[in-house]
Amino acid sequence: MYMFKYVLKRLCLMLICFAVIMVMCFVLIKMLPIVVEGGASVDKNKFYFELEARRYIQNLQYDGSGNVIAFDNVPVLEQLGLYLKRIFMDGDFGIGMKISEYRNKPVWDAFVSRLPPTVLINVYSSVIGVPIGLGLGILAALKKNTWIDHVISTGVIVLISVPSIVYALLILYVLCFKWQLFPLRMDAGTDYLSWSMFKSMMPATLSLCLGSIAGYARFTRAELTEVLTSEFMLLARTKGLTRGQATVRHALRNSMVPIFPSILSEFVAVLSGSLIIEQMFSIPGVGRLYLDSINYMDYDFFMLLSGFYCLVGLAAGIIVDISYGFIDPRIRMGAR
């Protein structure tokens, strides 16, 4: 019952937070000037950001007399109501206006077509990064204050300190250009599960997972080192367990309580960081589309993608908190 109430409360707070963020995005867009041909800008109140797209499909809002509503005379909150009504009643997230590839095409269809590459490179980076990071962290904790620990800790510091963009440039130059192990660009097409497509995604995947490996290794070493020096570990040894048995049965299990939820939060961090990586490796994903929507001021795309990233971050926060209760039965979320 405590868990149900806690989850329900968090979901309500998540929806409220999501609504506030999206309203802020909508209002801030209304405050921006609209750039027209020749680079000139017009009054920010003269255009509703989907007006041009609506003209293409002749689906403008009409009043009772059959006249087109002048959006420059409609209050911002009323415009927001029309925008939400179109989404929830018609399932219409808008039409692309400025991005040439998706001009006059539904925003939602473009989003769905761009989603698989983004998900795949993030899944691949997690599949590679999680076991390597955990393994290095466990090895460093078990070999504390030895040369192995010093080498791993130094490498972790270097990987954390250097931005992923630098790794991406090194991977492009060394692995793709010099050694020609991978192509410089992702293969075209939608056969995402083929070997050729997987190979073309590896440079971007490696650029994303290097920072994750360092984060997992550092966190795992810190948690496992603390658990290994706990009093219950001494008690386990005095009861006859070997060092390996005590480590596997007790130390690893207890240290994983805060580590596993961090994997979810790290996945969200990688998803956000893939915005630049997708641009560098020509990955036709959601992150690259998001940057294009900002550069071209295509506001229907911007609203949809902002909502997507915001919802992913908020949902991940809830999942991380709830996962504590499943990983460790002693934790009762929402109980007093």
Contents of the next structure:
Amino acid sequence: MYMFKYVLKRLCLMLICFAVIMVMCFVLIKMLPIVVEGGASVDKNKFYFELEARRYIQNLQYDGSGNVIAFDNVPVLEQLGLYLKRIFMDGDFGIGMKISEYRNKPVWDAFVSRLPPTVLINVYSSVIGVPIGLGLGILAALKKNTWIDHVISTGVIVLISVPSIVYALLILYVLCFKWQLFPLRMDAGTDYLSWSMFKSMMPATLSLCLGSIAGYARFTRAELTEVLTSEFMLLARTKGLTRGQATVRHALRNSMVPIFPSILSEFVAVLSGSLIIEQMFSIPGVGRLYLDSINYMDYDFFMLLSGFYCLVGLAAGIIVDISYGFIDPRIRMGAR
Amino acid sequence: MENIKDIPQEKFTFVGDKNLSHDVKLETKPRSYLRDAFGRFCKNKGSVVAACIIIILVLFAIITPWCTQYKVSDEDVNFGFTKPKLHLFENTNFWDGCTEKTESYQNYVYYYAIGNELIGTASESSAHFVIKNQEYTITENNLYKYRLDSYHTTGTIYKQIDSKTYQLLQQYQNETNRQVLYPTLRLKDRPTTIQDSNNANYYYQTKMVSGKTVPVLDENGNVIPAYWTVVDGEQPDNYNSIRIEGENGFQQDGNTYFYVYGRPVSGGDYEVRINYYEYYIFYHSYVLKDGITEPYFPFGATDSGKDILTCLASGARFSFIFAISIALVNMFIGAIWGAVAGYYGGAIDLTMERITDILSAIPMMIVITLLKYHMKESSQTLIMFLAFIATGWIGMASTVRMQFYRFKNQEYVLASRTLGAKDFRVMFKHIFPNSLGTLVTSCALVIPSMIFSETSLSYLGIINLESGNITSVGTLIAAGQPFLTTYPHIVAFPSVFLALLMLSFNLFGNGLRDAFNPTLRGAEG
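I would like to compare: after the form predicted alone, may I see the structure of the form predicted together with its partner chain?
To see the whole picture, the full complex is given below, headed by that same chain.
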């Protein structure tokens, strides 16, 4: 029961934290001036009417030819109330204003349509990265202080330190351009599960998973070496278990205790992806959308995606904390 | 034992003479905390090497901007995409500013002709050949293999100059005996296509073959010059300087002919055909006098012709100064916040912790975007500075807070309080010095992450630091990425620099962390 209470408490704290951040964000965004841009071909009045319909602005004033020239802002708190009401009643997160592709369309639909590439690339990266990372870590720990360990450890340090920008560029140049193993850009279209699409996603996936391979290898090696030197391993050997049996049944399971939560959180973080990788490999994912919304100052997109990224970050953190309690019997969360 | 009663008096001595004192002065030198840490640090070979590399990189960033002839703002489109070249390797096929090309005769002869015009002129001595040394080999399938010198691919260009500059150019030519001006062509003799009609490298007769300009060749496969020739006495160009070889008023049909070097255009200006490389030297050393002697880009040039070496060093210097100043400000704020939270504890601590909880959950991207929106007029550097400070101090604060919890109930602190020391004195005189070691370590670890965030933000284009004489490594990488496949050297140098920097800072930081951890004393055996 204390466990349930603890989880509930953490979830509530998370929601409060999230709410505070988002309200701050909303107020700061709404304090900015509303600028409707676009060339002569764009009917600006349409946007103003749309904004008025959402009560972002009020008291429109027109010039002689019926164009909007001035308006008043609605009080921010009233806007916040309406914004929340629309979200919870209609699932309406607002409309795109500046990004030409999504102008005057619901931001939620745009967001959902951008999700699959991001999620797929991250899923591929996790599916490739986690087993290889764990495997390398286990190998390095078992062969500690041999050349295998040295090679793996050096590679891990290099991969962890060198920023992803650099090795993404290297992958782009060597694999995609020099050896032409993969296309330079991701395929267009929405046929995300086809073979050619998979192939064109590979460079980005590789760039993403190199970092996580290094991270898991280092983590696993550290944990496993610590467990391997503990006394219960000696006991297990004296009981008559072979080295393999002792390693698999006692050492591995125990070393997984701190590693497993981070794997779990990785599968939450799958949603968010990496802005740099998406930018570099021109992946039409959520990250690119976020960058566009920042560069074009599209407020509704920015609010939705900021909330999304913030929530993913908070949830990943909480899952790590809570799963410790479930996985490791030695930890009793919230017990006094 | 039996004669214990009558021991001779002379056998007795004074105890004091024997120096039985137990307070022997220690023979070994005392090891201070710092000395201990330094010793432990030196044992870690990787960290020492990393520290050396960091020192080299920092020196590179500090010294290079003063040594190079360029500034960050110097750019010249005609030298865009210039390949890296070191004088040291000039005669090898490595790092010599050249690209290896294997092409058909048509493409080859274009570059060959540019260099061929220089043969016999004053410029030949300084080897202005587009094809390195005019050397080529013919491959099996009749292709021409040669090394293309990216410094000279511009060749000659048409340029309109006023008559004063025209005279100055001739004066320069006479003084230095370096030829800048070359004979020009009549408008009707120039190539007819729009894209080639202004290309001054077609100084010879050309024809159109399927929409492309190709040279007319004589029986030896050489181009036939199509210079503008006039009879002596009819020169329109007012030219009185060195002329190209074999053209000093040559005789034909009983008349003396001259090549024309400047085509008069409206307003008394002249349109001249100049060798751009030589003109560059003339312009910088004779007109601007800005210290640039000749085009020389050790790390190559960007698409707009900026010197990568200068940009990289200046960007690195900016990054270092920026990261260190942010780390110091964060340390200051973090120290005060952590000290107050850790020392007073209770409700104050709880409130402050909740505030940091919320602050630390805000993604960096949101902070920087909101700041960017609200401070449009401010400089981007200031925006980034504030954004990094806004959440950056939290880590430092929690370090300090932890140390305060550890030390605030120690006896010496209690003694100090009993003697009437004020809170402030106890906090910063007695407890804070204990947390300095960990604080400095975390400071060293924060610097590379700061440089990394700065690089990613400028790469993503959220922050654009490039203005005036400021640039950053991320800006350089972002600017070079579109040309990754054609001109990889633009991103290569900044990337290598960044990779080296991050790698050595990580190794160095790990070594420093171990060094400042006294529990590891003697652990390495």
